[in-house]
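This document opens with one chain alone, in structure tokens, the form predicted alone.
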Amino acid sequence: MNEALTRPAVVSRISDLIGYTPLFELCRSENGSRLLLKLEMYNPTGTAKIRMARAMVDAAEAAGELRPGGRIIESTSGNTGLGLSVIAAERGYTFTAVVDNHACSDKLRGMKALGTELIYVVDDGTEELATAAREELAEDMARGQDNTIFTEQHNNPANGVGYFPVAHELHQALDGRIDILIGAVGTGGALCGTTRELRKLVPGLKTVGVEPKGSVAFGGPAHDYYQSGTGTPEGAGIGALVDFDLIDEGVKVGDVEAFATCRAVARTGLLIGGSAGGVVHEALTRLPSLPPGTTMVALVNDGGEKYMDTVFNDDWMNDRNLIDPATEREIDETLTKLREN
């Protein structure tokens, strides 16, 4: 077996965990395609991000930007912060992570128990996503220390760089056999970086990325909402790795549309994060009218264990008005019906 697909039986280092992550088919249509979901909550953190967490840290020792003792700063909504929390404790550097409330609280949680500092740039009880200022903040802090770097995860060329590795995964997993690659744009590292490798070994890939809407990398209008870790609010720059030529269609799903599919997946006994429901709830809509035998796998970058206190919790969901009974049905007949063929 390649190597890519192996690891040591017994390993010294969290980091060693990363990757080999599971592909799990949720469904097929009555043609025979079908969707597979990378499954990349069983990475250490239960999520992606930590992939290019440690790209990010490796690239900065390998041009002497940061040495034995050094800080680490990023503005991050919890993934990446997360993963930057395990690189950092590994090798004994410093992590300052710039926050807001838009996170969910056991993100926040969970870098904090890692031994990070959290540096909030909105007022506790305040919930809009601040990611202008967390990045302006991020960069001040670094300007002119020494030993000390701002990872700037929406712009470093790393962060896709550290998602090679899944398109290696997946490519000798389904020996060569896939055909649309689906996943959410935020840094746009993870689909755009997974694409750039995987189409030097698939070149015919689709790739279709899914944001909020109300993020505008695919354009406007632009609005709040409440998928974290992904898109491009207003007022923030669409990060460099985003590469447009990289993604042959770009679409949107809301909020209500993304959070009913995490919560219909979940009674099929799968936890996935909010992003991912947006990303599965388009692939859902698509499998049924696919070529015949079509692959389509769906990258699922988070797992839902995060999001008790919000997704899976009626009560969060009803002030915010996110909860509709009729679109959830919907999405549970979808896929039970699909999960039949």
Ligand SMILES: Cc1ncc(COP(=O)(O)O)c(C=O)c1O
Second form
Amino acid sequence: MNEALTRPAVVSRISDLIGYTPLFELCRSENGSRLLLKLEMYNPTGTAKIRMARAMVDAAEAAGELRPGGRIIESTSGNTGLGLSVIAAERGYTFTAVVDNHACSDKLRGMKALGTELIYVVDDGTEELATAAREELAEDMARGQDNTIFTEQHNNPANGVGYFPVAHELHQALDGRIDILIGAVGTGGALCGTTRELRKLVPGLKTVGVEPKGSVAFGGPAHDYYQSGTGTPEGAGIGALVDFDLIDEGVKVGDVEAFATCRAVARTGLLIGGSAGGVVHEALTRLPSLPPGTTMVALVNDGGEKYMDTVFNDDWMNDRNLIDPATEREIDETLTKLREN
Ligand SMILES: Cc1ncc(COP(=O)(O)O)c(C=O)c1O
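For comparison with the form predicted alone, provide the form predicted together with the ligand.
Okay, now the whole complex, with that chain kicking things off.
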């Protein structure tokens, strides 16, 4: 790939603002190993997922499956839907998002504001994650319809391709000096897509996948979880893009630890989303024992602004027993100490 890795000074499409996201050094260990965050909330819609949304639409157009005036249908927890909303608006497609109430309300409101039609798979107001039911409905709605595609993010190779530029951005920014990539695994597009491309440039790269406790891609037991947009809940198939050959280690982080990390990181001045909290928690745990001079990059899928009603709302957190002051204090202390190095 031979693309310019700087953005033009003036652009005329919002999608031209995708990518070139910054790297932020959150902290370093005593021996000089550092944890860098790839801040994907600096993409339009505040999430990495607009990268794959554009790639899926590009692929459908190239295959002749989507033509002017066509309709896009996707099952989404919100971030993919936000990305597809932008691309559909730019290119004149109709976009229907099949959603559930587990999604952050700000993501749902954002899609609507961008002109997207929302269809709730369960409309009784329950918060339950309904990935499998959402996907079934989206597939049914698209079946047999002319010029209509179900982008099927869990099974669409373009999802992974959409993240190839992340590899090039990292490689260029760090001059190839990246040892560990750590990121959330839902569809697997972000972590496995980035890894697939980055290993061509950095063959020794180690990749760590993080999913919520309760998710099943890295084994059981299955139970409900509140980290949104990530993981594979019971009943949903593991996405075709989750390539275990590209993930050296798969680990699980609980909601309490993930959200406590979001709240601790916020006190450094940065708002990160719930799944990124899980990723950063795992990265902080590993950092002190890495060999001297290691560079670990954590993919931050989205920012914390969308989680004011949940992760950053004490009432919501308390109602679900998600606050543990001792855990929060411990993470706060670890982070503070690592930031002094
Ligand atoms: C907030 C958030 N974190 C993590 C993920 C997982 O990313 P991927 O589906 O690329 O594995 C997503 C995907 O929707 C997400 O929205």
